[in-house]
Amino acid sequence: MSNLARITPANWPHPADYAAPPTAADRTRWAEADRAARPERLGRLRKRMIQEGVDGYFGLRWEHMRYLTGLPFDESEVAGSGDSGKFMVGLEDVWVLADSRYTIAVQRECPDATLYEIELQLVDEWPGLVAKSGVSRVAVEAMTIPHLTWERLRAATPGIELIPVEGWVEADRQHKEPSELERVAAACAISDRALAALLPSIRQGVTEKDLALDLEWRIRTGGADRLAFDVACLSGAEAALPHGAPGLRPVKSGEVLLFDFGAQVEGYRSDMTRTLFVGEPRERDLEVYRMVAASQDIVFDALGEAVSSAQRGIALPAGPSFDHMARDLITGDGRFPAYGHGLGHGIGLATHELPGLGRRSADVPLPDRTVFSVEPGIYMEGEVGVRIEDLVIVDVEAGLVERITNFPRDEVVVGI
């Protein structure tokens, strides 16, 4: 089992233990790095386009908008933006669609792209867009476009061939540039500081919702642009819901308290889960926690060995292999059920992206210079739930396996 320390109020982590929030200079440097990287990103996409025999790529996903054009949309903006932000990549140029609400933003944020002003629905604008861009065979992000829209676009331009594609840009985005990794790490540090600052507020009787709101406030005022996703705070048996929502349940002594949360910095996200102990831990809960920590440790050890082997020319293992080793450790022990979700996921502009470390993930080698979560758990309905989630950078060239969520994984006791 993992060699875990007991952390009580006398030796709690302090917000000052973690990196300071990003400065204005950091943010400027990251923006400049993105703009410098976009020609190479587009170049890799165009290489794929040529290989696949298409001369246009029509993008709809907000992560791809930001990655390839610079338009800083996310899921909250896309919900009300209509067709603005969608983009066409040709073999030479890029066009970004925008209605009157977004024309200034596109001109400001996408200086290397051409604004394509729209007033009508996409199907009505489509003939003009394909004529302007000069494309004839267009790859379309098929996982995002509604079927009805696809059929209407095809009918509007019968001479233009639409090719359904998926995974082209997603596969590229899993290989992270240094400035992307810096932003994920900065978001992690904000989360670390926020949880450390919250610890004194955790006491018996306070509700899950109150703690979730308190943690959100500390994230937002601690350097984050926004949350990566809504804060989960679950106490006692409710912690057995892997994606439960905080309620009006009061925190009680002798129970666990699970937080799942993340920050967002210049578009890039963090994701961390910590399970704390309120008052004196129950022995059964400690055993569950130690088993989860051990299943995480076996993955960290295997990743270190894999990177050493990769430096000698051996491909990194596939994501599912790490899921199997963590799951097998739990099931082999025989006392507790293993988690039903995947072991981990990539993270960056989206909270969940490639690479995947689950049983259903692609059986292909992990990419180099990437970042992903390792988050095993044990969930016992009506009794207790424990998950520990950390983000890990893997960089073969640097010989690096680095955990960038630094809040302790030890047995943290609160509410006493």
Second form
2 protein chains.
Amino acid sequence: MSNLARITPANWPHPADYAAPPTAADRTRWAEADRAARPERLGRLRKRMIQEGVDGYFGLRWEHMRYLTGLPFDESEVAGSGDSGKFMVGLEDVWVLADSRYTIAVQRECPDATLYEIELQLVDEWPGLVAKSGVSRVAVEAMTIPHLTWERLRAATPGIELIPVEGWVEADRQHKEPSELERVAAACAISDRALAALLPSIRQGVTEKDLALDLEWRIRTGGADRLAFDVACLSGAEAALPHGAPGLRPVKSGEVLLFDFGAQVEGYRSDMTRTLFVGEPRERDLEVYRMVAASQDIVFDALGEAVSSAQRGIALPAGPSFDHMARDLITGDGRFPAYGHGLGHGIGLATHELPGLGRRSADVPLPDRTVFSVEPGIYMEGEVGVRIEDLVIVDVEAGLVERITNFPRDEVVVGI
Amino acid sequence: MSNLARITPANWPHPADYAAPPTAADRTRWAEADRAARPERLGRLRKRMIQEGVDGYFGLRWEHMRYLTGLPFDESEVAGSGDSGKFMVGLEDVWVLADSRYTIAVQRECPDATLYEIELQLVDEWPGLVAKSGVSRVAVEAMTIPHLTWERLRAATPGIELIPVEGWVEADRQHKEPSELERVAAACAISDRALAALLPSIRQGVTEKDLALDLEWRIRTGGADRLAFDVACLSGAEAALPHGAPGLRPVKSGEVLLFDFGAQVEGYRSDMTRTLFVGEPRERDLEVYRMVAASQDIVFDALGEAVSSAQRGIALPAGPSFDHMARDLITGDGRFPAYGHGLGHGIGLATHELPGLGRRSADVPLPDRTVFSVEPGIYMEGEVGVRIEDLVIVDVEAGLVERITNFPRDEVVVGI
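Requested next: the structure of the form predicted together with a further copy of the same chain (the form predicted alone having been shown above).
Following is the full complex, with the preceding chain placed first.
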């Protein structure tokens, strides 16, 4: 079992323990790295296109728009942007669609792509786009394009073959470039700092909603461009809801307090969970906490061994094997139920991406030079919930298993 | 042309000019109204199902989940919720899918639906769902379901007929219930208050980002559950980007300052735009502003006449006719280009919904008892942009054309 220290106000972490927010120079460097990497990203996609015998790739996912063209969209922007940002990759060129609201943004943000101005619905623009880009056999992101749109595009250009494809860019995006990992780590440090800064504000009587808003504010004024997702702050038995929302419940002594949150830095995200103890921890809650920490520990140990083996040429284990390892430890102990969700997920432009470390994730070796979460939990309905979530970089060539969430995982006591 | 007053600090609006934030009693009343209305909403859907000869309706859009089942999802939650929240409406019952992360939420929030627990991918759960719900001919939201998912569901249950449908629930949702309109108006009042409260903070040198965050904070601590969408704050020539993002540009005297923002109250949204003058307005900017205000005025006048006619049995005009009216006024004047976007859009659970008031919106009469934006603009690239956006309720029976955005549309001067 883990050796966890007890962390009280006397030895609480301090915001200055964590890396400073990114500078303007960092941001410029990252933008330049992205622009320099884009031809290689497109080159890998085109290699796949040629292998699969297509001469066009029609993309609709915002992560892919950003990765391949530079357009800084995310889930909040796509809700209102219509067909703007969708893109066609040919064997030589890239076209980015934009209606009048987005033409200037595309010209600014996608310097190496060609603006394709649209005025009408996608189906009405499609024949022109296909003609202009000269494609005849087009891979289409079929887990994103709505069924009805697919049918309409097919009918609009009967001579053009549409090939439903899935996962091409996702598979590529799980291998992270150094400047991508830097941004994930920078987002982690902003989150660590924000939680350290919040600790003194956690007093009995303050509500989950107050604390969630306070933490969000610290993240967004502490160097983040935005949140990765809404802050979860759940106290006591509410922490047993793995996706609960902060409510008007006041923080109470003798309860746990769970925070799940993340930041975005130039498009790249962090994701961390800490479960704190308000006042003197209850024995049962400590037992649950130690069990979760132990189940996370064995995963980190196993990742270290896996990277050593990989340096000797043995493939990394598959994601599900790590989930089973953590789950079996909890189940084997017999006192508590194991988490119902997966052990972890890749992270980058999206909060959840490949690789998957769930029970039902793909049974293929983990990719190299990647970053993902390790987040076991125990949820006892009506009683208590505990989750601990860290991000970890795995890099075989560098012999590296690096936890980049640095806020302590020990028994942190607050509100006293 | 409009008679617009000049509003300086001496006669600025004050937060207390607008309705107070909703109380806990308001929220309870709205929740009860929703629960009471849900059987009628489902009844209208089932009537359509029977007309079209289907015995099941498989829904995937979060607006529809919320409207028909009560599950309080929005675009931020669906990003990570997998298949949870998707739902099947049968002729008698409703089933809401949830994996282990969401089962408690569904039980709490959807008291009149049946939880359908899922562990696997949708395609693997589908045969069980179809069997349990006893459906054999299923309408599927075909503008939301991904093409690949559609193909997989079809292959998984060859004996079940899938019918691609679009717009059934959208058409219904544009007719608003009184308690829906109350929430949109409450969200408007929160936005009005927040902007009034922000005015003294608008000083030369403060950046667009600072002001956007400040305004957001006032909205979220002023009674909103969340933003309707990210705050846009654009100064000077940046205001010519109808979808620009706030940057590090400092506010400067002699420039315009455009805010486009909205709040959410118990799921219902507001959306407003104001273009303020920082320091002494430039003559050219005033001319643009007055032109935009005039183009909005003639729409409101025409709406008033349309409602009077409708009370005598004449159908309301179609959305595009109002767009043409505002656009033609600007174009006919000849000095400035007209907006490239649409004149307006319905609003409710989603920020953009039916009815559409764009050039290419459906050429059908506006629905009765509805709410939409009227937001003409003029964008001169590299020079200046002006947009004025108000929400308006149209209710023929009540003889009502009510602007529910109450912050003045006059020439508001700030930063002096």
